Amino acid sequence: MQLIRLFIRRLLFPIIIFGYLTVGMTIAAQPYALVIHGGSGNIDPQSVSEERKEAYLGKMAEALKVGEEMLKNGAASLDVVETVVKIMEDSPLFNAGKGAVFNIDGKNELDASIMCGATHNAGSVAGLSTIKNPVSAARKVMEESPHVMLTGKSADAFAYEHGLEMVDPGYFFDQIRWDQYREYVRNTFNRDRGQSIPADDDLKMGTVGAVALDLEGNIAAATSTGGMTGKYPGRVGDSPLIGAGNYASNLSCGVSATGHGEFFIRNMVAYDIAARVLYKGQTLEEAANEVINGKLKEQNANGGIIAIDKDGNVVMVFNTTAMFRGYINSSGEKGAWIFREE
């Protein structure tokens, strides 16, 4: 009996050790990645001061660093994208949360969405006015309700009932955004009087988003925005619409969009890219370029996307002069940029 036990130990020990090594190698081989955006637009580089540029780059670097530490330590992609988007929502630099633009009535209406690529569950909110972090409200809708989307006062009330931080609407006031709003109103008035004033495309832009791939191979995406300066009250853009401004699937990729929302809705941009990867076998870069620099450009639609596929490949594609963007991955690559030529 003792000889049999000795034989079994000698036979199984190498197999067990090999199994542990194989598992360890599998875990080590699984990539992680995070990509973020802070809006896109046709921005003249000369119009952005060095001080403001450094502020944008610094805030994106902060968000990426926090997300990287979370991913390294095994955090779920859903937690990562929510946390990173909240950092940008809390900054007045971006058109989301604290830095949201004003609608035609001079009020802030906030939209957000989040999606889990492992389950394809999703949540979104639109027209919020008293919840500090709309992306967290979107996640509550996904996890604590039978619905995908809630809007307006009902969405605010639902978020409050589920313990999210409320703020007075005045919290979202930002002087720069208010000045943009007043300029929009003046230009609209003068246009109505017959004066020829070019439209400011930048006032249509400005959204934050994040896509992450975690060590479990799960993808998640989140998008948050204040919408368009001077939008009609109740206007809903692409950011809270699953498939338009946001989408995630472990089968293909995760996508977060920024740009002229009406066109992103009509073209179902985020899902279109994911579908091309899944059904046509295109690379993520090929799919994104065909949609952003092909379909949208032909329609004179401005904007861009960030995305990560199931293998950890990151793309940041846009057809404007600028997109606030950055990424990190498990290979040690990282960076943040604003203008196309960077």
Given for the second form:
Number of protein chains: 2
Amino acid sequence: MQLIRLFIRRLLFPIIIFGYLTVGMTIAAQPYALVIHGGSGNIDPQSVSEERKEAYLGKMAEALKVGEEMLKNGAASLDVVETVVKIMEDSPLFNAGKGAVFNIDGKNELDASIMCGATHNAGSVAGLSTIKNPVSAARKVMEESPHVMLTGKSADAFAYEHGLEMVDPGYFFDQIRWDQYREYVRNTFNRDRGQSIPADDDLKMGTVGAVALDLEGNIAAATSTGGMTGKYPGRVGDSPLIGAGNYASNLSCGVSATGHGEFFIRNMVAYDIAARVLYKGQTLEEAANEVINGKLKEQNANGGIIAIDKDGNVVMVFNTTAMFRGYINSSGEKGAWIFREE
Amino acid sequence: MQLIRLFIRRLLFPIIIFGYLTVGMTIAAQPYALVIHGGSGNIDPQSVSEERKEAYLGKMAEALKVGEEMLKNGAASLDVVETVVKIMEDSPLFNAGKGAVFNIDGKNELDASIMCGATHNAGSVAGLSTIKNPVSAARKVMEESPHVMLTGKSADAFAYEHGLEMVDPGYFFDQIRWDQYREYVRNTFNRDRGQSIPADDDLKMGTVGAVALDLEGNIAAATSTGGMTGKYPGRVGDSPLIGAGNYASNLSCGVSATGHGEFFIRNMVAYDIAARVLYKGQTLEEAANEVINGKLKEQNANGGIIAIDKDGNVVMVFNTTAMFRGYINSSGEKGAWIFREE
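We have the form predicted on its own; now please give the form predicted in complex with another copy of the chain.
Complete assembly follows, chain above in first position.
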């Protein structure tokens, strides 16, 4: 009897208490985090009005706040990145969904992708022209089709059949993007006549993306874009390509990219960062820096990435003067920025 | 005077001779190699007639011979893989170009990609329906457009504008593929009525690919496919996706994949193998085995890859019962096979 009492007092109680504490601390220690981007580019800070800066920062803060509430309440990272990207797609400020850039024919063609780090399932669409939220179409492809990637009219039809909102192509129109398109056409015409014209860096920017780590420890990533002004019809950039503009794995990290897509495809930017973390043992920051400020810079390739690793480390790396970006995490850190200097 | 003579005899001569030998041996030691595949799948050896086996082996031997002659005479690996893949596209035996499988609408949609390991340039097309040789269209996108990937009608138009042969969609028709399509439709109908139907493994197979290392030490890879029978219109598999079904880098290796495309996309198969070689220091064989017989097998994902590393090591790894495959190299090794047992 005494032995049993002794056993309970000296051994069982401490074990139970220790167990509770360990489990409790583990639960408390599981961090959550959300990072977003709204594109990168070489922009002169003077060229952006205070009003427009405020609009960008306000919209990013809004998206982050929605995502933070969801994560805090235990939402899945997949739902969070889809919701947050939808907010940016719905805003004409960004080159994704409403406000997308125009292709060489003066039309909007929308690309998006989403990936779940827990299952490694992925969905992707390219060349949409009538689905309001391309990121949701990517998710439908992931969850409701036997495929990973659908393109063109069939992608539109598939998304519509699966209950997504269809809009007239005119819905995506934005005057600023149209003016950029007209400038692109004029510049191309003048270049063909031998005139030197200014670099068109900012015509390539504006892609949006989000990466989240949830309370279950699951990472998800989503990217959505209108591509680049003056692109050929049917051109696919890195955004809808798994491993190029988007990747997520609980084993390594989640990444969403923005920049000159062709270079991001050739360099497999998103998966290359994950592979360096996984196989080379680099930190997420080291890996992202070597790819964005090393490899890509050597190739004169502009752009950046946002990423989160399985421990909740948030990274935002770009080799341009600006990347619209922001993050929140469970330690209470939060913020949104545009230029490098800040 | 004597000192100078001594210097020439004892030092300069040996150095020059040693130099000649070293350079000579280096040139002689630069190996060349070519490996091809014509798809993988779980096939019962009994189900393939001797005549058809001979046809496959004969066509692969023909392709290898053409490639060998080119490599021996100093042709660039990029030209070799394009030429060799064209030979297989032109044969109705393989699911690429003529003889491609039919999508759910009973149409052929062709995908292809090509990548240069020296420059890391890449080109890709998806959803072609009128260009005779999709691999050449991918190369035109790489060399004549500012983009890496074009899809759908615009990809057809771009290739035609750049001088490639356009054919009536009926050109791609093959009776065996059409019968497979009809069987697929019947099976889908019966499955919808609750009947159990046989697995359709071999409906997914037949993709072609080639990887070459040339006398300059440059690696190139190309992949071409009709996709899988009954695929959705606009579906993109791994074949045209850089890093998934195709990758080439002089720094690591060249890879062409074949198999259940959706899994090859999620796992970034081609680039994952290269990344393991580059970052983990694995041999090409170890890397390919871990991905194909490890990762993919765990996911019940069928398929295989062919690959060559910068030292000319040739690897052909598959987790199915069969992969149409063959290779030649500068050591005089050569052969073509279908089943595993051989």
